[in-house]
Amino acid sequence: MSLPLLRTRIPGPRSRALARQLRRFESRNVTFVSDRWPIFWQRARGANVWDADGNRYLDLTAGFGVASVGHTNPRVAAAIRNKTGTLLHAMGDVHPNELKLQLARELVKLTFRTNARVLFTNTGAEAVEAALKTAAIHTGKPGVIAFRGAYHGLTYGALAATSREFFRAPFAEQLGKFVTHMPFGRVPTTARNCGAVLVEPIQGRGGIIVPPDDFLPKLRRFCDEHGILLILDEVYTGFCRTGRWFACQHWGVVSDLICVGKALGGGLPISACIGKASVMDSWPESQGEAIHTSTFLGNPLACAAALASIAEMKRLKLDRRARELGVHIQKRLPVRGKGLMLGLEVGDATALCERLLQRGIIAIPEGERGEVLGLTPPLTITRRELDFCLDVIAELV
């Protein structure tokens, strides 16, 4: 089966030239550059990506889990295009736009169904920090329990809850000391001065780790017994990725707060912290100045994209599709995970990703040592496209 069209060796001459220029202007800590990496994306559609040299690839990352409804989904693109002609920006916490209301209503229906409130943010890390602030305001307790292997973002509050030393060590002296890290899958026994437990239902960057089936239900009971909040970080797992709208539904667990992002915007940056009204109403009523806000809160373009993206997930029944394709992959490869959030332990996934790129497949490593090949393609990927990728992976591992 031959799908990707590779016109030149990877990366091609234009990608290499662009990489050399980027090194002159971008912080050197951001984009890794070698003779085999990176390519420069030119355009994308569905699960297909074309680079600056005209090479075609299949994307097994969905652009870090964002393009669940497919890259440049026509209906999402149309919603953005239509809004571009009328309103690019509003004043989210002063004079908002109507789409912010529509999206807030939709997110409440999808998560808690009723009696909930939404706090819009721009990135997953911001959504996590909004949840941490909410917990502190509601409980009056600063402490947070998080888990080893967790990845909650790299801004300071989220970084305090992220456990990987690679990210934490350079800034350890500036990080808050309010987080206690437990082994993932183990339920705490005490909650000293703790106001919240923050957890990914399935760890993503930690290596696509699924906890024991009794973990989240026991965590819910622990929080109830100690009067603390359960915060679910569903930034990666949310919106059909694991075969359910939200991963917590696999275990029938309802949180107090849920953080969403990535796939929500269909390609535009938007995220949110959604919580039970009884919890969120601990925030004081605005008297004209919000104590947690941002310039682009509820941006109209991002809200339009999010509403269209959610509509596409429903129309295409992407939760069911993720389940079906996940089962198909599990029959072909010894992967772990749920839906189309799967990981294959390979030892050196970084080297494998470079080899896959040469064969026209975009993939990234997961896990603390880069030992897991992540399989998180757009949920719209075709069976033929997926089988091509699985054939190549089976050949290389």
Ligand SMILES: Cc1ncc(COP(=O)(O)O)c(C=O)c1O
Second form
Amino acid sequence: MSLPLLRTRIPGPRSRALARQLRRFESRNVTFVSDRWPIFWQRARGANVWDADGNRYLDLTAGFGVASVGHTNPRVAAAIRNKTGTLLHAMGDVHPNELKLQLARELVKLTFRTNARVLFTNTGAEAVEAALKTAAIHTGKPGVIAFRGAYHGLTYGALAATSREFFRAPFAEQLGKFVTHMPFGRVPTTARNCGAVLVEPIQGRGGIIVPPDDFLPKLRRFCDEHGILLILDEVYTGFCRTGRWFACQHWGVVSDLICVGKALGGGLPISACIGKASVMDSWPESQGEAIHTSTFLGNPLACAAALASIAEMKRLKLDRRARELGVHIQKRLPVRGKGLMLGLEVGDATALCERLLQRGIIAIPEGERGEVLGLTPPLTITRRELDFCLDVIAELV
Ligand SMILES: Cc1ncc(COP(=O)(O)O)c(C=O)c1O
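Starting from the form predicted on its own above, please write out the structure of the form predicted together with the ligand.
Below is the entire complex, every chain and molecule, led by the chain shown above.
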């Protein structure tokens, strides 16, 4: 396949016209529109995206870290298509579908191997909400320790743990006060009234920040000493992104609860909080009305997509592939991170992303001030596609 070579000014006329219309109908806070941004996606395959004007791009974001097995992965699409003909929706917490059972079994095997339970949710933030509630139920202690620079989502519970002022300030008066934020990389010394530590093994939206090697093991020890839970938010880092199935494996740390989302569904929204049975079984047995559930919990299409995505990660050995391609990038650019969760400190990544778009590369800034160029492509990106992107980046920075 050829590499992007754009002939028109980006965004093209159709993307511009659509963006103008979108501004009239969508909440104005959502999609940033300027004369250089955005393009409208029309189709995507692997690391390739085509826009409404027929231009082709390479996606260095994997669509926010979702398309680890590649955009519109044929096996994932087939699994969804197959289920589409028979069952679009079931009754999550009342009359379930069999794929939910299969996926729960698979997630237990992948994370804790055995003796764990899954609580399905739909988005990353909801998985974090589920973990926070589980910790409260299990420990009876309301406090949570989280970290500066953390991003756990924007629903109220998750937002209380997210540390960026930009997201918090308009809602400060309504945010729960149960979270204490520590500097990322520093282990707390006291756990007063805290039931859990919530942490990303590698901070993603905070700027692709890898903590010191002793951080997670010491956090584990701290939690054990104080009888509190370690919650890992692997929504971004999970499913081979960092070169291991889960980032915690880099440090040999086993958590009590783990939150996953993004790449799990291969493009469909599904997430989960998975926990040791000894912790999760603090939830009371359902007597017909669940305390925590949602309408789309364990949606059959999303479960089919997730099972197919996981099968693809295994078949293509994407953990190894992420490691190898990560090493390749590290040889060419002074990036930080692990596997294909890499960041390049560039000063003004927002401006750089606009220039990259003009050259056929989709990228987004990370970091509190948008100072980091994120490099989190589909794990299936080819060496040639990647080299094209690296050449352009090297030329522009
Ligand atoms: C580590 C982490 N946790 C949670 C979330 C929230 O996920 P969602 O946007 O699906 O709610 C994100 C999103 O970027 C994330 O990176």
